[in-house]
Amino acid sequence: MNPVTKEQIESLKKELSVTVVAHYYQKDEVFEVADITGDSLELAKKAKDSDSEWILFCGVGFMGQSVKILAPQKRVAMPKIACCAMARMIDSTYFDASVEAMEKAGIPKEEILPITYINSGAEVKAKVGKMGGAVCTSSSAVKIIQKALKQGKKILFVPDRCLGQNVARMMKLKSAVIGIDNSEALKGADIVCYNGFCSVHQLFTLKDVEFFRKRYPDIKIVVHPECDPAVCEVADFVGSTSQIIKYVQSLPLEQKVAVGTEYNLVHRLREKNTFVLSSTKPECPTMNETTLEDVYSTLQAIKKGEVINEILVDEDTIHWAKVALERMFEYLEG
């Protein structure tokens, strides 16, 4: 069989109503057919507002969902159902599991009220809605938080304990994690974290940090909030994944960074003098499912009828995960 080539991928998305959308950290193959990249929900946004009837998403599955709740009206396909494993380690189960050792710890359930990081799936977000909270996004979160502490509750966030635990460091806030920490500091924490994390980011260590400062005394660190906090804080500068492109872009060529993030990402940054902030290559297994093959047989499914991979969401589901989703605007603009 021969290989896939774009031009018979742009060759389909002309003749189907298809918007090909593809997240940052996948493969250049995928990047480069995509009409719309970008972060997770930038992405959503987006495809939201195409003129398309169909969005084939290249990325992970709750990055399909996010578009499905958004806009119920698209029909919504991915190359691979691929799972972000941070996303997976918190389900509804888990998530009311969380909320009971809160209560356990003496804390009332109507004094809770829980964030999720975007990075979680429809059903995690629609509890989190029914709750009377909201989502938020890594460049967000901050914020976000600062206008949901106005409500005087406990914050209960998941799935991430890093960036819940950086964003506590940043806003001085007092942090613990449950399954860690005891139920008096549970109690005596203004954010209470889910104890999840992103596989690729723990590759980024104190170690790492030091190899590079001792190697070029000059060189910026640049890291993602999802890294483990004590690399967050020798860190230069920390930043979601649009922060940290602009930051690199913007310094100059012969300024030398070293990037402790997805690789897919850090090697498209610059034409020299950037590193990738660790001695193994931190390339996402899940996002690295997709190839340009998965594209094309994709979009040769659409074309037949016989469609694959459609992301479905229940109408309950999306009703209370819009609300947490539109309640992240409301603070973002309020």
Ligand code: 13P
The other form holds:
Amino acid sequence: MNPVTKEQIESLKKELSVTVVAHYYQKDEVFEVADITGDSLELAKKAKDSDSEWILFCGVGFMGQSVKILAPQKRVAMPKIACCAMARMIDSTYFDASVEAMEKAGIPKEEILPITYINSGAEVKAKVGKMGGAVCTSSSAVKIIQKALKQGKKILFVPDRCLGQNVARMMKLKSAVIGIDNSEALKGADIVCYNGFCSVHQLFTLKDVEFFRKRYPDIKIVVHPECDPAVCEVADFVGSTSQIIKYVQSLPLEQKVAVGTEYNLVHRLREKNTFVLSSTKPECPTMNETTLEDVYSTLQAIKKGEVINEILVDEDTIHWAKVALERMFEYLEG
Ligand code: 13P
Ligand code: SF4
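Show the form predicted together with the ligand, please, the one above being the form predicted alone.
Then the entire complex follows, led off by the chain already shown.
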């Protein structure tokens, strides 16, 4: 069979009025056929506001799910239902166990306000919504936690320990981790973190920073807040994928940069003086599952009415997960 071409995809897209959405970590061939690109916050906003009935989401499961939750009238399909490994580190049972661990440490449930990183499943978002909490993304975490803390409660931050600890450090707050720190530490913390992490972003280490700084003393170190707090602390810039792109592209081309985030984003970032902040290729396995062939076959399935990989979420879960997602937008607007 001949390989699928971008032209074939473009003509099917027009015929069907489907909006193709892609995260920056997608393969180049997929990224290039997208109508909407961005970080998680931008993708959720732009996809829910698009006027087509169908969204074809090229990314990981929680991203497509977030669009379905925010705009349940839309039909969302994914060329591959690829799940973010960090999002899979927590489910509703582990969420409940985290609340219980805080209660056992002497923190009453009424004093706990959960915030979930958008990298989590719909059930976890729904639990958070029911408890009065909100969703945040890497670009909005500081603002969401600032707003949330005004309620005078202790934050339970799930599932990314590093993002929780990085926000605490930036805001000069105390953090502790369930399963690692003792009851006293949990009680004394402003932000209590679940012990989840992104294995891709754990690849960027202090040793890598030292290596690049030694080789190029003027280099800028730029990382995503899913990286280890020790790495974020010594970096020149920490931001979401969109913020990283904006920052690096604002630098003179002669300025060397070493970037700590997924390979596909870094390699298309800039024509020279740009390094991956690791000697190991930092590829997100699930983000890389989607191919141009998958995009084409999913579009053809939509055309034939035999839809594959449609995102479906039950009504009750949609209701409460939407409460948590919309609270994020309210906090950001207010
Ligand atoms: P952004 O919201 O910064 O795009 O991050 C998504 C992600 O999964 C990073 O690993
Ligand atoms: Fe999930 Fe990490 Fe992949 Fe981002 S890079 S989608 S957090 S596994």
